[in-house]
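Take a look at this single chain, the form predicted on its own, given in structure tokens.
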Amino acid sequence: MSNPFEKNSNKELSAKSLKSRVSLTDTNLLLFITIAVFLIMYVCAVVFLGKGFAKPQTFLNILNENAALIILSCGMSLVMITGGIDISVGQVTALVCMSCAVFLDKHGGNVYVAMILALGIGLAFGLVQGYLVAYLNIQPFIVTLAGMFFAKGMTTIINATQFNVENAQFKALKATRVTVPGLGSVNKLGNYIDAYVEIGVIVALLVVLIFFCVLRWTRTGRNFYAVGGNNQSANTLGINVRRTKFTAHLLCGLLAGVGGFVYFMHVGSGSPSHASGAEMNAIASSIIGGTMLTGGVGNIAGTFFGVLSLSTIKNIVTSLGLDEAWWTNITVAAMLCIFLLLQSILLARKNKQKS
């Protein structure tokens, strides 16, 4: 005789396998769309807006200017995959910049200690916010909204005005460039100029690589997707939902500290207005990169190309002579609407397959 429990077990396993395939298919499809959109935009920029976009350094400058945003967006994607959100990362970045700037310039601090300070600030926010979200079941938006206001207030308390850091050790680190062989160009004077990236770009690429591997090949990454897909199902499978959510917010806080110091190395100053709106750009980049607001679907590689797409469209709008801020905002809003529509279509298809 057949065992009814065995049949039910097989059905459950089949359902789980189907759900994994659907999620993986959706993730790959959204990633493909994001990469295709970026390539089309960049090729159009090269063809219609002049040869400036064709220079390798132009592309590398996109990375130089957005290294911190790439790191923040990776952290945001981790939280969004689990079904949460973190809107404090922009102000945490500003707090890191101001704290490190005051420590280095006003107190004669050491750069390496400043790095530890930046990581400590990010971890502190990740620990507190992760605990409140995961173990006290407070809405992530409310918790991180409070974190955003707290970070903003603390930044102003530490120092209310903008100033440039004159610490010699930090200025040497900030001025360090990594030459990219074979991608240089000849300027108008006939001199060959090496292509380069800032140290922050190397850090950002390492973060992308590490968390791409974490999400794709580790148990922790699979737990993120499972919790974001369905909390109750994840709990039934023996996944510690609370610990998974806590880990996601902890990593997001840590990456906010890393991204804050990378941003600090890029701008070389402390200011209460630093990284203003960075949290919105991180959310937008994650969505454009294929991370669903509902959780359970996302890809760090997609987030990386989401940042590149966001920056490229802004550069295109500026190159067209539309310098007013609203044109950029309107264009970004249009991109978001398109990608949210695509996500809605995929979500509807997934719900139909489940039923």
Contents of the next structure:
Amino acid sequence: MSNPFEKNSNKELSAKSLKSRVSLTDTNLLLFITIAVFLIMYVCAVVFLGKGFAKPQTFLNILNENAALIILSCGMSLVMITGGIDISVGQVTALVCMSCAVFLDKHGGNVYVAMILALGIGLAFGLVQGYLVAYLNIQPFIVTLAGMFFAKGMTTIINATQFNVENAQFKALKATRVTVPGLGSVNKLGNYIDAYVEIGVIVALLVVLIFFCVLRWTRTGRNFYAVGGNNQSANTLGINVRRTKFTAHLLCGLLAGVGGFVYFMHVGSGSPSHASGAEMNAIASSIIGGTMLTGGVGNIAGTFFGVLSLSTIKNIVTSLGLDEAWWTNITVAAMLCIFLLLQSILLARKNKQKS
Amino acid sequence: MSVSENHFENLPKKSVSVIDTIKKIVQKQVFIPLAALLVLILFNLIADPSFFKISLDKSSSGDPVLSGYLITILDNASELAILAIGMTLVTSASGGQDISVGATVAIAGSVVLKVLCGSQSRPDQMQAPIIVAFLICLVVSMLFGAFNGMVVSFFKIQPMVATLILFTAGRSIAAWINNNELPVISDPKFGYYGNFIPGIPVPTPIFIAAICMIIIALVLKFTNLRLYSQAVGINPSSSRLNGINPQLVKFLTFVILGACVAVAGFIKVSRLSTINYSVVAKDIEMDVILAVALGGNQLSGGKFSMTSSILGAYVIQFLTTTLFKFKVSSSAIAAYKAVVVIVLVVLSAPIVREKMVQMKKKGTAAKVGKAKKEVA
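Next up, the form predicted in complex with its partner chain, please; the one we just looked at was the form predicted on its own.
Below, the chain from earlier opens the complete complex, with every other chain and molecule after it.
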């Protein structure tokens, strides 16, 4: 027979651990706020701005427009959780678009080979940047800044002007749409129109799902948090800090390749000005989604909602009739500002509780 | 036998002292930008010595004007050097970089034009004295700097993220100040500050940059700014225990950067007498950060060398102009810059340096060993 006291304490322990699991940790609270803000914003838009927002297709269009950004932001979150940053993703996207476009259009390439090309470019950037950051201890900001410059320059060296891809195989892929059952709407003529998403959205959702699971339930994923939270104690615990950082940058590069191809499928052209500023949007979405740049805190689901919030607010601003370009930027900046201050207040409160 | 041994025992000692002096020079911070500059100068000397020709021409209005690639470099690097001053301080104190400088330069320029033009967009004469416009622009820029500084120091958000706010909104605010119009100032007096003052053959921005450098040199010499910002950058909590207010120091460095931005913005609009919100000072933040990094300053804060940073700014402009001369298109320049930066950064990484020193030692040891064997 076991000792009754022991049993009691066990129970207490399990109750405690259960409580801590349910209670709002930093990650959960930030995630909760992000989702709440997104829902409130969307409901307000539906109520005050009328029918446009109520249509399911409007929501799906937000996904269609931002599939690439979602993928890029996932990579960005991974790197940010380990305490780094990657500002090259936007220009890598442009480089991928341009290389694939030239490959398909001027060399008559195959779409599947183009996909491999896109992944290869992303992987190459991830490899080099990861090596420099993790094994040579160079600051991630500088390394990826150079990567960004390099990608930018290479894009214009490959081709300096915008052009549309006329490859038949690619056009078929670009036009492929996945209908979403049950969400269609009836248009003015009384015809029923199916709601649809592009293939890119499926890819983006898959990426979100995979990395959500990886971060939550695999050892590699937990290592990311440990390294970002405290480099040295992670090292003491026997985690290979360098390899973890390297993996994060590698994955980010790979996702930039994937995102690049998804972006390419969406726009169907190559141009040096494609996806300019995407890295800042990705960083902003990650921050709004509750990832902290200090590392160790973050959630892929939050990032996903971060992208949605960012694009919803852009849509709202446009439909308010404030279509001068500056309003979008100013509102996005204001939103970013609010979320940053929120994070900092949260952090300050937590530190106070500790001491 | 013993004589010969003695002979060779002396050899390594001598070579070690040479290595030591080389090491000392290499370890000096100013070595990195200086070496980069030397490489660039050598490259240009070999490729085309006419690069260094300076000639005295006449401008369109008949005034004597110096022209040549070197003058272009000195002239165009002025804004970069001025911004590098502020960025070095910010980097040192806060351990991060301000990525909003390009956007705030646009705001500063926009403010100058707004004050000078008043309500019209193309006035025949300026609506306010230039000095007033400059002072207002200075105040506004310092306020924006203060905003960045406040978010960084009081809300404890990393500088790169905090300045992301203005990076996103800055150019939009600049356009909004002037109602998205593009004001043009026709008075030639306004152009003096970005081009030439009649009768003086040297471009004015060079003088303005020199004045800024003298001011910052005096400030660093006679105040505790250097000590304080370095202390805060190295360890904020211990500097607080020593009676320095880390938040205030960080805040102050951002305000100083704001002042630098005002000067740079003023020069930028004076060059063209107008402004293009989305293009003015585009990507200058990256160049400025590169200048600081090229100067061998730790981007994670702490010790800094102002001379190296400013020299870094000139090296970057030197590189840009060299590439332009070889007909590299302006957008492809980025790729070459990236390669140069990566090479520099990799060479200056502590790990790589240690390895290089080790290899050198091994190399000399092997040589000495070989020499001994040959004698035996």
